[in-house]
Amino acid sequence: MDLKPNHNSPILSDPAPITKSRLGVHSNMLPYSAAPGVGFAPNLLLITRKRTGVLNDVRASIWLDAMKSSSPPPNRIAKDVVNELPSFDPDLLYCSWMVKYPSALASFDQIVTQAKGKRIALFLDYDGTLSPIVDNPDCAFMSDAMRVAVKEAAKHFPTAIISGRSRDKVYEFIGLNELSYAGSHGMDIMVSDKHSTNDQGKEVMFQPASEFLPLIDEVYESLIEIAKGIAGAKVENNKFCVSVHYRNVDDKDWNALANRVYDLLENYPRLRVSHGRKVLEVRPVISWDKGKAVTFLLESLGLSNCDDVLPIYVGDDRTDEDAFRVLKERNCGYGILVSSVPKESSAASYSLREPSEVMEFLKSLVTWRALEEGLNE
């Protein structure tokens, strides 16, 4: 894979807000009219650096709207197409929403009948999956009954958390030396040695992005600085990226907080901006993401066999979708999309409602695991 970095990308961001045309609700009732030269590619908005008259308040609103649409709140898309359609309420939607993304859970048979003679391979995200989401990010931890499923699934099943989140913070939380650790979105992994077949046994480490140490640092002190003015705003330094919380910031602040990070990346040519769930994340632009470190991970724990692994990657953020995008390429295994309301087009082949349910799949995989084994004994 090509780590090289890309100087001259522009800045990344993430898509307009859902439409309603991708709710599974039929077109004829539920018209789509997308923005006349507004042009999409998966997941990525392409945003131009260049800042002159009329393209500047282009920008800003494109962001804005991005930052409204990276984590909207609790039934906003099924309000806004009641008020068109009376008859259409959430559960409504969401459950035409299903019809794409079934639950993981109503599927799990389903799920275990194709692993029946294979390895799985579990791929977690953190906030969100195995968290809830919460106002203040340095509390976002997670119940002791989700870490004892976790860590029963790992007894099973080769395990490893891909965060955002540096890996020393993420682990920091979880606490299990039984997983695998990528942080930073992928750009700084631990393999653990437990269920590896490489490299008899020794943990890897692999950092694609390590040259971008000290610039990442020298934009964490900046961005601490430009945030100040803003009232609710958090910079995270994670180590590889620095994450921008605007989960606190009232919304007429999100467009002025927005275009301070906008304008400080002018400078930095090779660091791009992505959105996740009310969060801005500045990274390096490199050809590196959540999907790549799922390969480097299989490749890594002697796992990248696709007639005897199959791979199941659980996540909640729009930064999730490389992974699954990956699974789904690679026709070996599923992504499951954790949300509790109907999201825009996802690579995911199934869905979880909240953490709550994600921990009865991974509790449902291991009585599932531990009967085969004792019928096989």
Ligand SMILES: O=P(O)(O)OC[C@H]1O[C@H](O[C@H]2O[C@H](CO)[C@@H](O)[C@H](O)[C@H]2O)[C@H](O)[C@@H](O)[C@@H]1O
Second form
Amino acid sequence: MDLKPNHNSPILSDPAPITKSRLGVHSNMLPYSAAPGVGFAPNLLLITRKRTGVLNDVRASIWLDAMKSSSPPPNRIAKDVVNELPSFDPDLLYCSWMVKYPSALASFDQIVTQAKGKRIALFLDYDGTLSPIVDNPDCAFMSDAMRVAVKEAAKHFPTAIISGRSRDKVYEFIGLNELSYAGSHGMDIMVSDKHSTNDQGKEVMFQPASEFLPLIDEVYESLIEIAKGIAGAKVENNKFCVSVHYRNVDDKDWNALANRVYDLLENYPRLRVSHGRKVLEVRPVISWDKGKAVTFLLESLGLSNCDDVLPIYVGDDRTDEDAFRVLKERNCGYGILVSSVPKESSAASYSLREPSEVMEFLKSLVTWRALEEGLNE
Ligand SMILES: O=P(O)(O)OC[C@H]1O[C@H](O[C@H]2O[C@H](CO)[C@@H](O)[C@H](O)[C@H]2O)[C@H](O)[C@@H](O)[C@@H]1O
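Would you mind generating the form predicted together with the named molecule now that we have the form predicted on its own?
After this comes the whole thing, all chains and molecules, with the earlier chain placed first.
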């Protein structure tokens, strides 16, 4: 697919038909994670798309698998790490998984050794990283202690929040002016004037999906309609994308909800679905994601030189994998995956179990840098 890589034109030159003809399945039917590390049999993708009962079953099983795997149960086996264990002790499985993704706290010395003499650029996801996952998305508040930890970190390191939420909403939750914010999975970026490196020291705003706004508003209204009648389903407008939550939907209704969403999206070839934590994310088919947002922010902040800067990205979700991958491909900086269960594969280098460990990590970074700055005086 011909992507236009420059920041000004993230629009795919031909979003829908190429994928359709190549895969036999419409692009917006594919779970977002289907690109690298496909989680289902590739031959399923070669089936010619016809609205037969059998094919609907196949389609349903693809997204149902993706929906189930979006929040794996605690005893789910990380197959690439542990093959045949005599028992399914969750702690043992987690420890085995951590061989590949060591704790960022236990590996702290190793991380800061790489940061010596460099600026650290911090990128933080919100839900599940700074705030615990809760049933009601409107009540995902971060603790005051976490807010202080982020505020302190931002005194030493340029810090940006990168969230699937709308930028306004995530700002409302965090409330710190000294940060840069990228909402809507990086499609709504505001670089703080505190960080801005342009002549005027002004805020920089970048919205690569602005032309999709009317379409998103339209699909949001339709999603609200189709979610009616499915108990527990919740639709959230995130400005440049829409979340359809199924955390509070009975398992037996997941398929029905997904069918309604994907059926609706057949009328919107310029939109696609990605999978988050018990949420279907409807978003524009553009070549833009959290990884691209990280690259954009590093460049806007004058922090793209790997010799001077160590970027660290902390996130818990599949959508954060794009950012982990960018750091890995640049061979510059670290992705830290927040998860209390083994995940099948990740481009992160390290792990943390939960937001409380993220807070501990941020505090340790601040203490280390303050000490380093003191020593250098
Ligand atoms: O990129 P993020 O900041 O992690 O945002 C991703 C989505 O987070 C929110 O949903 C998730 O957290 C909710 C509150 O804990 C939880 O109820 C839900 O099941 C999770 O998927 C947010 O509501 C979504 O809009 C974001 O896209």
